[in-house]
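A single chain, nothing else alongside it, follows as C-alpha cells in the form predicted on its own.
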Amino acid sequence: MPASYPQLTAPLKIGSHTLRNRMIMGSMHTGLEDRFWHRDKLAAFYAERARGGIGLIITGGFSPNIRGWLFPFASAMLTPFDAYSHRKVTRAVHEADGKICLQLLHAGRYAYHPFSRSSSASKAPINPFKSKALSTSAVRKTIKHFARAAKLAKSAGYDGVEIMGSEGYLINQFTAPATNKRTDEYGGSIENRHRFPVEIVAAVREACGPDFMIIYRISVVDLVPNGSTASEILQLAKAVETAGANMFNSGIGWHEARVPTIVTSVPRAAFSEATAAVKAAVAIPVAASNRINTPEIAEDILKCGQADLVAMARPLLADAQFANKAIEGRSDEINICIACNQACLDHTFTNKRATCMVNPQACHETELLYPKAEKSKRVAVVGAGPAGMSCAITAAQRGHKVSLFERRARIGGQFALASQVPGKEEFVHSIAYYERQLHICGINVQLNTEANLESLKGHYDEIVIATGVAPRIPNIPGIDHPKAITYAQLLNGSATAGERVAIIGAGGIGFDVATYLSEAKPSATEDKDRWLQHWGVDLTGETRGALTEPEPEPVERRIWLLQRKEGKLGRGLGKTTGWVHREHIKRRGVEQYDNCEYTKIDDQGLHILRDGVAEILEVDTVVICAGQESQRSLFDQNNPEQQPHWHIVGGAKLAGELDAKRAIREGAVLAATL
C-alpha cells in the first residue's frame, strides 16, 4: 500500500496566504541569481519545483545593499530594474500554481570583498577579509535598505520575503555576543542585540502591508563559541513575532561552526528538538529544516509536534517531483538527496553553478533536455554502476528499448561500496531509486552476466560501455603478500582487516576506509545521541552556542593513513565536506603520515621511508587505496570504424579519484542524444 502523509500534505495558512501543503523548498544559492541574464534559467528551475507540487519556494539570498553582497556584483535587490527582471521568475512559479518568497540576505563579515561591514570589526575564520563595524547611522540605513528591498520584491510579484537571520550572516552577527561587541543601542544587553532584527521585521511589515508574507530565518542553534543560548533564541523569536513576522524557518549552525550540519554523516533531523523549542514559544507556524530528505522523516516531525511544516532545499535539487510523489503515494520513486554536497554546495562555495550529483538536470532545465526519441532504438548498456544506470534509465524514459548487463550479482557499482562506509549508508537510497526506475522503465536487467563482443555486435543499435573502475595496484615489493588487500575487498566483505592497519593512499577513498576501520560500533548516523556526543553538542542545556566538550569514543584499532606527497592529508577532498572527514578521523585517533615511500610489505608489516628515514609499521593489514584504473577492455576490443555506435562513459572512460557526479552526468548527457 502507498504511504500516507496526512500531516505533510495538509494545507497551512501563513498570514493571508494558504499553502497547498507543508513542504517548502528552503533557500540555497544556485549561481543563477547573480546575473539578470540568467533569470530565464532561474525561472525554469523554480517553475519545475512548483509543478512538482511544493507548497512554497524560497529563493537564494539577495542582498538589500551593496555592502551586503556575498561577493562583488553578487545577487541583490536594489533597483526597480532588479525587480522587473524577477517578474519572469514569479510569473513562471505562479503559472505553475506555486508560491515564492525572495530571501533577503546581508552577508556581513562573510562578504568576500574588502568593503564589508559587520556588527563589530572582526574577521570570520573562513574569510580573508576583515569587516569594519557599521556605525549607528549605517545600522539604521541598513534597516531601511531591507524594507526597500522587500518592497521591490513585492513589486516583482513575490508573495513575501524571508529575512535571513541565521547561518552567521549579518543579522546573526548582531544577535550573538561572539560577534557583537557594540556599546550603542544595538549592542550589550539581550534586548539591544535583538533590536536590529526586530526593527528590520517591523520596517518590512510597514513597507509592504499586512498581506505580504514575512518569514524570519532564525538561528535555532548557533554551534559557535559564545553564541546565543536557548533562552535568548526564544526571547528573540517572541520579539520578532510581535514585530510582524508570519512564520519562522529554522537555521542550523554558522558557516564557520566546527560541528558538521550538512554532510551525509549528520543524523537526519538531528536538530529538530531546537526547532520544537521555538514552536512551543510562539503562535505563528515554524518550519523544521536540515537533513530532512524523506517524506517519512518529515511526517514524523509534524506528527510529533516539533514543527508545523518542513523546509528542504537539496532534496528538491535531487528530485523536483518530491512533493507530488509524496502526495500520490509514490515515495519509493523519490530520488533521495544523500547530502554528498559534491555538485550543490561544493559548487556554490567555489562560485560555480549548482546542480545535483544524482540529478544532473537540476539548474540545467533549459539545457539538459530529455525529449522523446523520434525512433526507438535497441540500446545495450554494459555496467550497472552510477554511469550505466543513469544512461539506461534516461534512454528508456526517452522511449528506447534498453538492456543492462552487470557481471556482479547486484547493481550499484561503486555506490554499493560507498554505502558500507559509516556515515554514507544513505547511498543505498540511490541504489534503491535506480532499482525502482529500472523496473518502472521496463529495462531488461541481466545480472551475473559478462557481456562480450559476440553477444553485443549486431544485436543493438547503440552500445554503451560503463564498466567502471578497479583498484590500481601499485608496484610495491610484496604487494601480493596476504597482508595486502584492496579497498574493494575490504568494503565488499571478501577480506577483513586486523587490529593494526596501514592505509596506502589518502584521497577520498583512503579517508573513507579510515572511517570504516575506526568505527567501533554501527555508524553514529544511526545514533543521534552518539553523534551529538562525538561533536560536543548539547541541545538540552543553556550552554552558549549549544556547545559542550566533545567525547569521541575510543577506537579499538590502531590505524595509519599514509600518502606519498608532502603536505596536509585530504587537501583534495570536497570544499564543504573535507574538513569534516579530516576532523573525524583525527578525533578517532588515526595517525596521518605524509611524504612516505613504500619500500616493502612482508611478515613484519609495511616498510616505509618517511622523510627519508626508514621505518617499519608493524601492521596486520595493508589496505591499498592508491587510485583506480579504467575497466575498458571491452570498448577497446571494438573497431570504431566498423562499429561507430559504441560509447564509453564514467570511470571506464576516465579513472582517477572516484567521481560519481561526472559519471552520472555523462550517462544522462549521452542518453539524451541517442
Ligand code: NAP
Second form
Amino acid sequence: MPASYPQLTAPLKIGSHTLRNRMIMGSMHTGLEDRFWHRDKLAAFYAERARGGIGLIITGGFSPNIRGWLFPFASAMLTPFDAYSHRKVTRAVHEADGKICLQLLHAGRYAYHPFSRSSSASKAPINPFKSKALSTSAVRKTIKHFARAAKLAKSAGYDGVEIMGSEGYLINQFTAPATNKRTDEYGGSIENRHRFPVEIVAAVREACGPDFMIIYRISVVDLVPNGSTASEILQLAKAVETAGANMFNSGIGWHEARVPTIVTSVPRAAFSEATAAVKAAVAIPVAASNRINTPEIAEDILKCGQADLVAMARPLLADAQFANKAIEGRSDEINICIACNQACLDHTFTNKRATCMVNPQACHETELLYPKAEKSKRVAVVGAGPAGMSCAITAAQRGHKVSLFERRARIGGQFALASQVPGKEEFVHSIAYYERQLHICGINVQLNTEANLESLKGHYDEIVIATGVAPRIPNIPGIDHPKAITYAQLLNGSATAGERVAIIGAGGIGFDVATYLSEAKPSATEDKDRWLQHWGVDLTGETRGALTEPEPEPVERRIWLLQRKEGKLGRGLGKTTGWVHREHIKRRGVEQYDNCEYTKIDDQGLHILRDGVAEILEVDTVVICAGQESQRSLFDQNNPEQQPHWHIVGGAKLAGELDAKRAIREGAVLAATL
Ligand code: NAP
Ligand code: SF4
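Requested next: the structure of the form predicted in complex with this ligand (the form predicted on its own having been shown above).
The complete assembly is shown below, putting the previous chain first.
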C-alpha cells in the first residue's frame, strides 16, 4: 500500500545509522527508569513501541552523576552494573528492529534534593531547594561524567545518546544569561556560556567513536526572561554540530516558563518555526517536537521544510502502533493523545508511574493484558461515554459480541461536553477514534436507545452499566429560577448564557465553563498567532527568551467564578495543567470569589454571603458546576442474586473524584476479565 505520508515514512540517515522512518519517540520519564528491578517493564514498554514501527526511541533522562539526579536515587547511568541492567531494554528494542538512544540529563537546579549544583548559585522558582555553583574543576569533571555515562550507554547496547540541553536543566542553566552569572571560562561571553555543552558533545564523541549517535536536544526557545536570543541559539547549534553531534531534537521552553508548551490548549505544532530556524542554520537533521499528535500535522511540518523528523512522546503512550498505522494509511485508527497530561506528566511529577488516560495499558504492558477470550460471550454495555466505549471496544477486541446502548443521539458522554470547551478541541478527534473503533470491532451501537431491565435481562451473558453522571443540583433557594442552568445544558447547547454570568463551583468543570464563556470563537488554540499574542511569545524577533508583552483579547462578558471553600480557586486542578487554566481565566478577566455562601437566586441575580457579607451579583445566568451524581438506577434495580453478571464502571459506580482516566481504565480492566 502506498504511504499516505511520503516524507514521514521515508528512511533517514543519522550519522552512520539509518532510521526506518522519520517518526521518533521523544524522551519521557515514565517512572520505570529509576529502579533496576523495573527494567523488564521498561523493556516491554519500549519493545511494544518498536514493534509499533517507530523509527527511533529516546529513553527518559538518566543522570551522568549523583548531583544531577532529578531526586534522590533517581535514574542515572553511573556504573557497569547500571549498563548491564539496561541490556534487557536495548535487546528487546533491537529484537523488534528498533533503535534506541539513552537520554543523558543532568537536572542542575531542577534537582529535588539539597546537594544540587548549577552554573551559578540560584534557586529555580519551581523548586524549594537552592543550588550551589559548580567550581571550574567540577564543571570539567561533569563533562567527563557525561562522557563516562555515554560510554556506559554504548556498552549497554544503546545506538546513541541524547544530550539534554533544553527544558531549563543544567546545560540550559549554562547557556542562558538568566542563570549563568559565572566569571570563569564557562560564563560571560556567548562563547563561554556555550563552552559547557560544546565540550560535553566533543567529550562524548571522543569517548564513543564516530558510529555512536549523538543527538543534542537544543532549547529552540527558552520562554523565560533573560533567556537566549534566536541568534544565540543558532550560534550554539553550529558550535554543537561542529563538536560532533549527528542530530538536533527540539526542546521548547523551560519547565519554569509561564507559557504553556504542551497542554491541550497549545495549538498543534505551535513552535515549529523555532525548529525551522535551527534547521536552516545547520547541515545535520533536526527534529520538531511539541503538540504534534497526528501523522497529518507531522507530514505538514516535513513537507514545508521546517524539520527533517518529528519527535512525539505522549502520542506514543496513547498509541504504541502510531507509526505502523501511519505507514499503513490507517491514521483514522490512531488513538489520539489529547494532551491532557492527566495520566502521564501529572503522574510523573507526583512520583507515580506514568500511563495514559486513553490507553491504560501504557507502562503496564506486562500487567494489563487483553488476551483472546476462551469463549465468545454476548456483552451489553449501557452508556457510550468514556467508560462504556473503553469497555465495549476492549471486550470486542478480545472476541466478545458486544452491543452498546446510548440514550442520546451521539456517543462521547462527558467527552462530547468537553469537546465544546475552547482549547479542548482534541476531544473531537478522540471521539472520532472511538467511533472508528466501534465500527472496526463490529460493535452493535444503538443510539437513542434507553436500555432497561426487560431489554437486558436474559439476552446477554455479561451486562455492564456505564451510565455515567448527571450534574449535582445544589439545594439553593431559587435553584428552579430560569436564570439557573447546568454546565451540561450550556455545553450541549440546550441553554445559553447572558452577558453577566455567575458560575457556582470552581472545579475542573467550573474552570472549563469560565473558559467557554470568556473565549472568543474560534478559540485561540485554532489560531496560532492569536494564541502566541495572548501568551506574549514572539518567535520572529530577537527578544530574550522569545518573550514579549502579552496582548489579551477583550472579553465581552462579565463572569464570576465562585466556590464555598476558603482559598485560591483551582487548587485541585492537574499538577502540570492547573496553572495554565488559572492563568488563562485571570487574563480573561474572570473574577474569582472564594468563601461564598449561596443564599438565593431570583430576578435580581445570585445572592451570596462573601466572607459573611451579603452581596448580590446582578447576573443574567447562573451556571451550576457543583460536581456530579452517579446515574446508577438501572444497576440498582437489578437483583444480583438473579442476575450475577451485572457490572458497573466509571461515573455510574462512583461520581466523586471522577475523571476520564479512571473511567477508561475501569472499563478496560473490567473488559480484560470478561
Ligand atoms: P469537582 O472538581 O469536584 O468540583 C466541584 C465544585 O463544586 C467544587 O468547586 C465544589 O467546591 C463545588 N461544590 C460541590 N458541592 C457543592 C454544592 N452542594 N453546592 C455548591 N457547590 C458545590 O467536580 P467537577 O468540576 O464537576 O469536575 C468533575 C471531574 O472532572 C473532576 O474529577 C475533575 O478533576 C475532572 N475535570 C478536570 C478538568 C481539568 O483539569 N481541567 C476539567 C473538567 C473536569 P466548594 O464546595 O468549595 O464550592
Ligand atoms: Fe496524552 Fe493524556 Fe495520554 Fe498523557 S495521559 S499521553 S496527555 S492522552
